[in-house]
Structures are given as C-alpha cells and as structure tokens.
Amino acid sequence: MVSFGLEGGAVISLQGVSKWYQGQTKVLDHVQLELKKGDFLYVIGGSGAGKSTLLSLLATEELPSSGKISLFGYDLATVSPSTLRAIRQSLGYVPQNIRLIPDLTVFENVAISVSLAGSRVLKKESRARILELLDVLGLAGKKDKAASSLSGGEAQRVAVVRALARSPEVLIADEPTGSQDRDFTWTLMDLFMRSNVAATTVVVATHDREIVRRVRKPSALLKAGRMSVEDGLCTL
C-alpha cells in the first residue's frame, strides 16, 4: 500500500462541491470541508440529506457535478490513473450497499480486497490481521462460510473487516452500525477509535445520536445538501 505521508496538509479537501443527478435538485450544495491526518468526523443528517452521496464522492466512486475534491493533495478530476489506483488502495470504505461476492467465503471476500490493495500474495501478517478482526466481530466461526449465507448484520461486519484489514490511511463508513445490536455497535466504534488513534483519518456517517453523544467527536450536519461543521463537539 502506498503511503502519501502528508505532514500537516489536508488529507481530504472539498472546495465548493455540488452534486446533482439528471432531473433532480442538488443532492449536495457547495460543500466545503477539510480534514487532516488523524481527524475524526461524524456526518449527520436526516434521510435524503446527502450523507451517502458525500461519502461516495470521498470514496472516489463518483465525481462532483461542480467544485473540487482533493485526496492526499491530488485533485480527483485531473489525477492520473496510476495515482488514482494508489489513492484507492489507501482508502477503507464501508458502503451501505455491502457488495460482498456471494459465492466466495467470508475470509476470501476480505482477502481479495487486501490483495487488490497492493499485495498479490496474502502475507502472513495480513492473514493474522484478518483472522483477528473476524474474531473480534464474532465472525471467526463464519470465515469458511459463503457470504451468501450471512445475515445483514454479519455482512455489514464483514465489510468493516474488509475496510480495516487494509490498514487504510482514510476510513470512510456509511451507517456502519445500522444493522447491529448495541454490543456490536460499541465493538465497531472501538475499532474505529483504535484506528483513529493510530492516525487514520475517519469519516463516519450516522443517524445514531447515542453514538455521537457517547463517542464525542466533531460533527458535520448535512441538511438539504448544505453542510455546517461544528468546530467543537456535537451537542445533538
């Protein structure tokens, strides 16, 4: 995996970012955002506020309709294909649409993601990391089961393992606790916090007010596509 190593610079920068789809009003409207290495940000807001669209843009799955998105100092609109691949290798993304490969086992779904992130042969330490994360999230007994056999909550936890096993520089998680009970919710948040303490930049979209109250970090509120960022702690 490539390490971009920006010291003091913005890892994530959005300048006047808007997004709309044909025949629709703006989903995002002139969003401004800057995050540095080791920052943690909640993205909060009601259904349809634009949270998933914002995180999809950060994960390089889409480009904005207008404005500029830079990751690790590179403008996504003009970056070379090879640099874009390196950027993607440095991201861990937990989408709402989990997208596991149904015919592969749980372990294989995670291992293939790690391999695509820059290692053609799974290293011993990578295998150990995957097994550790599966165990922490109650999935050790499922590692050889087909992904198609998982419940929604289990599939969501596999997606988290897949993102964290890559040891990303940026972790982007879209409602990662939405299908979890309270115990696994806090286990997931503990993993995110541990990653953040290790200098990973973390962006979590959530509607869970208890998480925001208990794990207190800065928040960005999206409402009708407009963003307001709390400089301090959110007081939902």
The other form holds:
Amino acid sequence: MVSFGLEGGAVISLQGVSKWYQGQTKVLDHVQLELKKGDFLYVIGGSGAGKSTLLSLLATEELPSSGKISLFGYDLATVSPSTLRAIRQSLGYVPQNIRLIPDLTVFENVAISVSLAGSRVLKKESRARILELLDVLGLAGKKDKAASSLSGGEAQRVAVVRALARSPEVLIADEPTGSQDRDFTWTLMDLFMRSNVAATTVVVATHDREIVRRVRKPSALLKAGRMSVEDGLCTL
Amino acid sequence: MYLVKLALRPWRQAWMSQVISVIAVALLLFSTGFVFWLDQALKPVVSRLQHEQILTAYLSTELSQAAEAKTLDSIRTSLGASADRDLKVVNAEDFLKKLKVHYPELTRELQDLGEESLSIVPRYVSIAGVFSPSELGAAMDSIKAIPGVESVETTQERAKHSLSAFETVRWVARTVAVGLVLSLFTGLLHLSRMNSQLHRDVAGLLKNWGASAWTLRLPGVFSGWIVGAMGGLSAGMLFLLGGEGLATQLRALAPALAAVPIVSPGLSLALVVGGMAAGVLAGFFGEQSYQRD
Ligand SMILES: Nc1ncnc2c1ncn2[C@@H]1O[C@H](COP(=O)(O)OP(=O)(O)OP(=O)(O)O)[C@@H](O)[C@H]1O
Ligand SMILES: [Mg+2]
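Requested next: the structure of the form predicted together with the partner chain (the form predicted alone having been shown above).
Whole complex next, starting from this chain.
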C-alpha cells in the first residue's frame, strides 16, 4: 500500500471541474468538491445528470475538459506515470457497466485486481478475504464459474468484491445496488459502511432515495452538470 | 498467472487467424531454414571448387624414355615439397587402357591402329591438389618452362563456371532468407496487432487498476509466443524428419555437390527458438492497447 502522507489533507479535490464531449453541452459544469480521508459522499441526481461522468473522472478513467482534479494531493493532469500507477492501485472502482473479464472465473476476476494493487502473488490473507466477501454476497458457490455466466445482479456484486478486496483507500461505486434486491442492497451498504469506518473514503452514486434516507450520510445533488449540497457535512 | 489465460483469448475469438498464422510461420521458418542450410551446404562445395585444382602437363610425344624421367623430376622439384599434391603420370599405355574401359566401342579402331596408336595418344602428368590462386599461376608458369612439356592446363576455367553458379545460388539463398525472416516478422506483428485489439477492453481495465506497461504487454507476448512456438516446432519437426532426404536429393543433383552435409539437428532447434523469439518480439511490439489512457 502506498502511503501518501496526507494526514488531514484532502484525499479528493475538484476545483472548477467541467467536462464536455465534442460538440455537446457541458456534462459537468464547474464542480467543486473536497473529501478528506474517511469521508463518505452520495452523489445523487436523475438519469443523464452526469453522475457516472463525475465518478469516471475520480477513477482516473478520463481527464476533465477544464479545472483541476487532485487525488492524494497529486494533480492528475501533471502527475508522473509511476505516481499515477500508485494512485490507481489505491483506488477501488465499481463502474456502472461492471466490466468483468469474461474469460476468467469469478475468483480470478477478483484476484487479478487484488494482485495488481499489492503483491504479485496472492497472499493467504487476501485469498481468505476474497472468499469471505464472496460468501457474504452469496457468491461462494459461483467462485469457479466463468464470469460470463453470471446474472446481472451477481456480476454487479462481483464487481463490488473486486473493488473492496483490494482494501482501497478510496472507493468509488457507481450505482452499485442498481440490479440488487433489497436484501443484497443492505448487505452492500453494510460493506461500504464497514470499509468507511476503517478510514476508506467512499463515493457512491445512486438514484435510490431510500438508501440515502436510511443510511444517513452527506449527499451532493447533480443537476444538469451543476453540483449542489443536498445534505451538509461536506465542503462544496 | 491469470494473464496467461487472457493470452488464449485470440484462440477462442479468432482461432482461424491463429491456425493460419501457425501454418504460415511453420512454412516460412521451414523455407528460411532450407535456404540457410543451402547457403551453408554450398560453402564447402564452393571452397573445394575454388582451391582444389587439377593441373595437367602434357608431355611432348617425341620425348624419349630417359628425357621423360628427367622432365618428371623437374616437375616434381618445381612443385616443391608439398605432400598433399598427388602426382600421377599417365603414359600412352595407361591412357589407352582407360580409353578402352570407358569407351569399349573404340576397342576395334584402336586395335587397327596397332603400335601407331601409342604415338598419337597424349602422355601427361596430372597433379591434383589444393592450390591458392597465386600458387596456381606460378606453378603453371614454371611447369610450362620445363623442357619436354608441351602445354599445361588447369581445371580452373572449367570450375569458374560452376563456381559462379554456386556463388549466385548462395547469394540468392541469403537474400531469400532475409526476405523470409522479414515477412515472418511482419506477419506475426500484424497478427499481434489484431490480437491486441481483442483484449483492448481488458487492457483498459487492468491499466485503471494500476497495471504497469509491462504487465499490459504480457497477454500479447504470450499470444505471440504460442504462435511462434507452435510454428517453430512444426518447422523443426519437418526438418528432423525430412532433412536427410533433402541432403541426399541435393547430392544426387551433381557430382560437385557430393560434399553437401546433412541437416544438423541444431538447425531444427534454431528454428524452434527463432519462432519463439519472433513471436515474443512481435507480441511485445504489436501490443498497442496499453498505450490507451
Ligand atoms: N463518452 C461520451 N460521449 C458523449 N456523451 C457522453 C459520454 N458519456 C456520457 N455522455 C453524456 O453525458 C451525460 C451524462 O452521462 P452520465 O452517464 O454521467 O449520466 P448519469 O448521471 O450517470 O446517468 P444514469 O443515472 O442514467 O447512469 C449524458 O447526456 C450522456 O449522453
Ligand atoms: Mg450513470
């Protein structure tokens, strides 16, 4: 695990971040955001509001069209490739479109993500943790099944395990409960909260208002690319 | 590692291309091996033609028995003490004997000529051995100057012809080998470009999890290695099985080719290693998906 030595500093910092695609109106418009170690934030908003766009910027999948994004104090536009790698190794990202590797089994999908984050050879503890997470999410019996054979909800839970098993410093989850029934929704939220208690910074995008109501945490509303505070506690 | 499993993806999604590539690699490597071997096999043949000469000194027919012995002595001394030169005197009787053996149909005519035949057939001294080009000229000049020697001939002129033919074959073989190696590599490179497109999605994913550029190249390198190794093994097997026959066929082509060696197992091994190396290199340089941001 990389130590960024940023006790008290912002883990995630967005300054005037805008994003637009060729010939389109702004998907994100001057977004300001600052999250410290151990913060938790919901990003809510209607379909097409820009939630996934924001999260993919946080996951270093894309660069903003203007403005500045810093992770662990490093400006993503100017960071060196090796530091960028180290940053990426400390992130856990659950993309909305899941993206499992279909050629690999469920266990291998998780294991490859874990081994890229830490030691090349999977440690005993890591293996145990993967199996435990799979078990909690009702996937123990599927661990040797091909990822391509899973249902949408199962694949989504594997994507969550894949992100959590690497014990990330920042967890970015895009509609992680989108295809889940109520039971699994609360199990997933419980896992996120536990990880957050262990000082992981968590960002969850959702349009499920019930989650936000029942698991009370700060939330930010995206509407036509502009961000506003829905429920305080975080600096915008 | 799990990345090895990803390297097998091209075999599931584009297996025809992989199979055809393996066959192409096998044939190209086999052909490369063949022309390389041809070049090597002709080396001793060419060097023999270049240096092994037969000098023939024709003695004048009027030479008396005693004078002939003197002339032969002079030839011997002029050649120096080199032991590897084989001096053979062919007198009229020997010549006639040879003639009868090789051309039995002439026996009659020779009998009709009787004693007269001895005076019209040549007497000569043939000297076989290894001469350097300068040595050869000097030897010819000094032998020509010896009284009783009518003329001197060498096989050099005759050898020149086949020599330049063999040299041309060697150069063509080398050019073809270079061309084959280039097309082998380009073929593998294009295959690996295509294969790298097949795991573009995975490369993007791994990259976002913090994989190094080296790690991202691994599936491509493995895919390339598999195709190169399979092609190389096939080509090597072909040579192991057919190499001896090839040499036999070539030897039968012309007497000058008798020195052609058989194909060594080392060449088969080199083809396997070469196939693997080409596959790995092509996989390494053909993998482009890692460059995506
Ligand atoms: N790669 C892209 N190219 C062009 N337009 C894009 C691209 N990605 C997103 N968009 C546009 O940006 C807008 C916001 O998309 P985004 O996926 O961020 O919304 P969202 O809030 O996640 O919606 P949902 O709740 O449906 O997932 C949409 O109008 C979409 O068409
Ligand atoms: Mg979305």
